[in-house]
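Quick heads-up: it's one chain on its own, the form predicted on its own, in structure tokens.
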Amino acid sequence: MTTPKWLETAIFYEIYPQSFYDTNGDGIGDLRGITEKLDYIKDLGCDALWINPCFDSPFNDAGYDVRDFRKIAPRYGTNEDMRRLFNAAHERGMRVLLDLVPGHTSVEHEWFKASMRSDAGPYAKRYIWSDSPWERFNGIDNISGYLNGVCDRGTVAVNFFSTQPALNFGFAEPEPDKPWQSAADSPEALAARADIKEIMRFWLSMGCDGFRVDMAHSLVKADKGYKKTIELWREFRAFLDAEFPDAAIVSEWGKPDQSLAAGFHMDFLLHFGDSHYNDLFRDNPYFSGAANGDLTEFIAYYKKVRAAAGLEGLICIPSSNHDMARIARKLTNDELKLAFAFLLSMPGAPFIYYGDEIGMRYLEDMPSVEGGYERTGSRSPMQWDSSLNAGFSSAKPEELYIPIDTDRARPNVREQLADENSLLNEVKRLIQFRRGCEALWNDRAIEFISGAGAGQVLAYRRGGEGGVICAFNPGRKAAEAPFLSGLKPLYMISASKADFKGSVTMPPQSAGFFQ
């Protein structure tokens, strides 16, 4: 399989487009706003973007309910605006991934409207319709519910919300007494694959550099071991290798031992599943100065998936994303600097969620917007400066897609750029160091050399023998680090301003890279 060379050093920046930058004063971010801010992202050090869904949608789920896969939602601009964004990014040596939602559509998609008709023709089996209006799909893996009573046909399976009917990629083991369950290699399942390939081909031909794939594990139903799902994605990877070998795909799967074997170039460790990602920054976080966090189980899981048989690709750790509380929710500014030192020294392509680089807050108890529910607090407008609406939009505050953070002490880009000691400038320096240190590149080796129980120093070697040792002491007391004896610090962060002087202890709340 072909791996794009650019993934060796790529650092991603995730953009929630409706909350990034509004250029027309309607209170909603847009594609022209992203294009205008490319120089900021480039200056930060990120050279790849992941843009959350921007296709035409009724926005019952913030764009993850797609109405037309080949049309940019008018509130963001036009297809030509997207083409200009691709071109502007490429002129700066940057890549752009779009958010692909292959497992379901909106109920307003033309395919679904056609499938509801009694003479549905080629779309009759494009979705998973039962033969009874009383079918509930109980106990079937990768079906979250049902929608019935919308037409004279039976019940249709849904993938997430009730407005997101599941496309029919078949069942791993169709039940013989339920003829509406198609096999994963049935004509209708293969037709669904062909349509998704055409959508991918459409955007890749325009200049897109790949896709983050929403709910990538969910396509084939009743697939307990994901065997048929893995086969499906390996076919998609072969398609990309043959036609677009420089394109990359990253999965929302959360199980790298499965997703990378399925052909994805990258997968995330996420806030759900058994990865213990939450132990890093969220649930009793290790990087809190309270020093009660424990990464023992995280490290054990990480070692296991990296050692999985036949494992290829990158295991990526995001700072946050649009589906979880922001990294700053439980960490102070000094602690965030240590967390970013970790994120930017681990293997895999780093993913920085917009605003995390300045420590934007998670806004508690926000009213739900477009199906966001508690996730809405992580989707507030980017804070560019101290002007109206934090520089996000010229609209009236009450017209914003999501209200701005009302805290007068909210961080913003302009002030942090002017402060040498800001989180933003620390992140910029860390990215610059990572780029200049080959041992820290995305695909280089890692060896853990010190566990991370409560109060212990976390340490690992990157790049093999003679590489760089990365060490972290988030606690408020100095901690023993005998493995650092005789090593030279290449980069140091210390909240206490204490220096590392070749001793075998790490200062309080410190991180360093040593050789």
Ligand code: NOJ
Given for the second form:
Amino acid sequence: MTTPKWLETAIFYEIYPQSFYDTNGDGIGDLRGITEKLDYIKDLGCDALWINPCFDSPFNDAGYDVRDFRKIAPRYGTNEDMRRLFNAAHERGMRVLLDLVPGHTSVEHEWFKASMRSDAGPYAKRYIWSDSPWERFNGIDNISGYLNGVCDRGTVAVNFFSTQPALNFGFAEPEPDKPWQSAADSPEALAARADIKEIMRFWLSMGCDGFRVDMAHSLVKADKGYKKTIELWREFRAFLDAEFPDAAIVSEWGKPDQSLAAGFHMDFLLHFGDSHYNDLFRDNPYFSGAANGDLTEFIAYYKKVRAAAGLEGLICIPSSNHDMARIARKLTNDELKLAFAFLLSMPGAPFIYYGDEIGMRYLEDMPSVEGGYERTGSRSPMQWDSSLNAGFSSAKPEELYIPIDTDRARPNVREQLADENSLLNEVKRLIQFRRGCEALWNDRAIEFISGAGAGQVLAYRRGGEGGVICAFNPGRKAAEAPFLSGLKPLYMISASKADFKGSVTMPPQSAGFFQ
Ligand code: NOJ
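Starting from the form predicted on its own, produce the coordinates for the form predicted in complex with the named molecule.
Up next: the whole complex, starting with the chain shown before.
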């Protein structure tokens, strides 16, 4: 397998296109807006983007219900705008990942319409139709529900919301008395694979640099141990290696031991599953001085999957994303600096969700927009400055796709750029430091040297013997860190401004990199 060289240092910025920058005043972000803001992202230090789905869609799940995989949704622009965005990014040495949704389509996709009409045409088995309208798919792994009575065929399996019927990549072990369960290597399952490959080829040929893959684990049904799903992705990876060796794929899977074995270059630790990701910034966050958070289980999990995955792929930690509460929900400004020092000194490609770099708030109790539900609070417009709509759009405030944060003290980019002590400038400095320090690059080694139980210092060495020691004391009291004895601080963050010089004690709410 080949690994693109650029992944060694890539730092990603996730853009929710609806809410990033609106250039035509219709209240919703667009591709030209992203292109106009590339210099901001580059100046921040990120050199790769992940853009949430921006394809034609009825938007029952904010675009994760794709109606036409090959067409940019008119509200964001045209395919030509996307081509211009790829080019503008490449001119700046940046890469662009699109969001590939292979597990399902919208009920309005042509494939689904054809599939509903007939049980004989080429799309008859493109979705998982049972032969009875009373089938419930109960207890089948990776089928989240069903639709029945939508046409004169049986029941069709659903992958997420009921507007998202599951594409048919087959069953790991089809049950003999259920002939409607295709095998993973049946002609219909292979036809679905081939069409997804064509969609990848379409965007990669236009200049796209790879994909974040939605629900990547979900394709083959009833696949205990994910053997068949892993086989399927290994075939996709072989295709990329052969035709687009510089392209990268990152899975929404949340189990790097499986996804990296499946050929993904990267996987995320996520707010669901057993990674204890939430122990970092969310439930009882380790990085909060007020909480009594404990990273013991996080570290145990991390070590386990890293050992299982080997060094071939990257385990990526997001600041947050469009599905979870923003990182600022439970952390103060000072605590956010420590959290970013962690994010930007861990292995894997860091992923920064738009607005987290200025500490945008999670907006509580927002009315749901386009199937966002409680996720809507993390999807509000980017705050650029203190003008109308925080500089996001010239539309009337009541016409915005999602209302802007109404807090008078809401952070914005312009003010933070002008303030040396702002979170934004700290994030910029941290990124610069990471880029200049090879020991911190994405694929370099990590070794934990302190337990990080409640109230304890978290510390790890990056880059092996002679590398860099990263240490964190989020607590409100100074903490002993004997392993720092004799080391020289290279980078420091300290809320109390107390410094570390020649000491083995970390001041309250501090982080440092040492050698
Ligand atoms: C995961 C995506 O991140 C989420 O936003 C979406 O609703 C589901 N997959 C379904 O595609």
